[in-house]
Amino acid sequence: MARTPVWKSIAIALTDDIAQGRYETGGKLPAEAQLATRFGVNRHTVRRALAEMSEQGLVHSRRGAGVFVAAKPTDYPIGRRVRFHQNLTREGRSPAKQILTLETRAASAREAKALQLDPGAEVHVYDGLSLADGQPIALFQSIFPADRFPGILDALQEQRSVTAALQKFGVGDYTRIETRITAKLATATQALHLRIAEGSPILRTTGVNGDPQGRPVEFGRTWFAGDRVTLTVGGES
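May I have this chain by itself in the form predicted on its own?
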């Protein structure tokens, strides 16, 4: 089994330090020499770890001043009510979404089963990118029954909010029926969108949202940048 490179282990450890609040946003990290002593490596290895964290938007350097924390991983609750804008706003982050594709196609077998549709039934698909303070944190795909929500793609184009789009079709509330979380490695395309290195850790969630009567209204997949988001499970979020 391939071993994790030392520089990557250092980057993971420092990212965890930021997530735990040991280094605050805007705060300065210890000097390279101090970090080299802490981890028992040379300064070049520390520099490689910091460069990786800089590429991911976690730190930034100021010439002659040092390396500073740019952002800490965002806590993202996965509860019965998963609302992107609410989750990010609660954490003091500025949320935004970017549309990648909007299309109508035949459902796959898995999608049809999740949405309780006949095999091959049409679905509307919304692929997009979620951002926090302008930094990409997740790719997502939301899939809706086309017969029940015929104009939802137009609503999503206008508002880029699943909650607002569903409200236009009389779904005033929806809750998570099922959630699955799986660790993955970023593909080349995912890495390009998320501005991370190919093969970086990502967390994939798949879930089904239902209306108050328990009928599925959305089947979703989300791929979170592993170093930028901490998923928390439970509660009524």
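For comparison with the form predicted on its own, kindly provide the form predicted together with a further copy of the same chain.
FYI, this one's just the chain on its own, none of its partners or other molecules.
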């Protein structure tokens, strides 16, 4: 008779707790030490159970903070119009953006080409972090031509929304000109922001948005946490 290991039954019990809604998604589980006394076992045994659940993507832990119930993977449509805020509210999730850095610098060759600028022209750069229900979803970098959008960084600082900021400059609508998607591994800093392990899979998309006249207005790069996002293509709306 192969008895089920203790840790497995603990994992089942905790999984059930989550399913029953006793711990809400995104919420914190009791500390490992507390769970250990609750189940009357050593902390390591609880850890073994949590490791199993973590591997299944049910929970994720942050050193020093606690163990959290993982949110469901996000479906993120990549169509002609990509609007972060819209994408998430449609799914009933609460989006948020966090500014990491705002700076102005000379464009790299790659950036200048994408935006059809002279090499070395000035660009405004917006580095940020996208969150859904408080959980990091993606890192992004938005680059705008400085001469056409002077002071756009101030607008972004106030509202954080690219759509709203561009509207201030008379760009009421913009659509994707080009999108590329590749797979990468998370660097240390990326992993830090996205709260994933170093070396976890990352979806990187590179895209250029243009105004109705076809002039490029934004060159954007986005790094999605592969475990939390599913990109969907097609099915335009």
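Numbering follows the first chain given and starts at 1. For the two forms, the rigid core is made up of the largest set of C-alpha atoms that agree within 1.5 Å on superposition. This structure is a prediction, so every number in the text was calculated from the model and none was measured.
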- Query: Is Arg221 one of the residues whose C-alpha moves 2 Å or more between the two forms after the core fit?
  - Reply: no
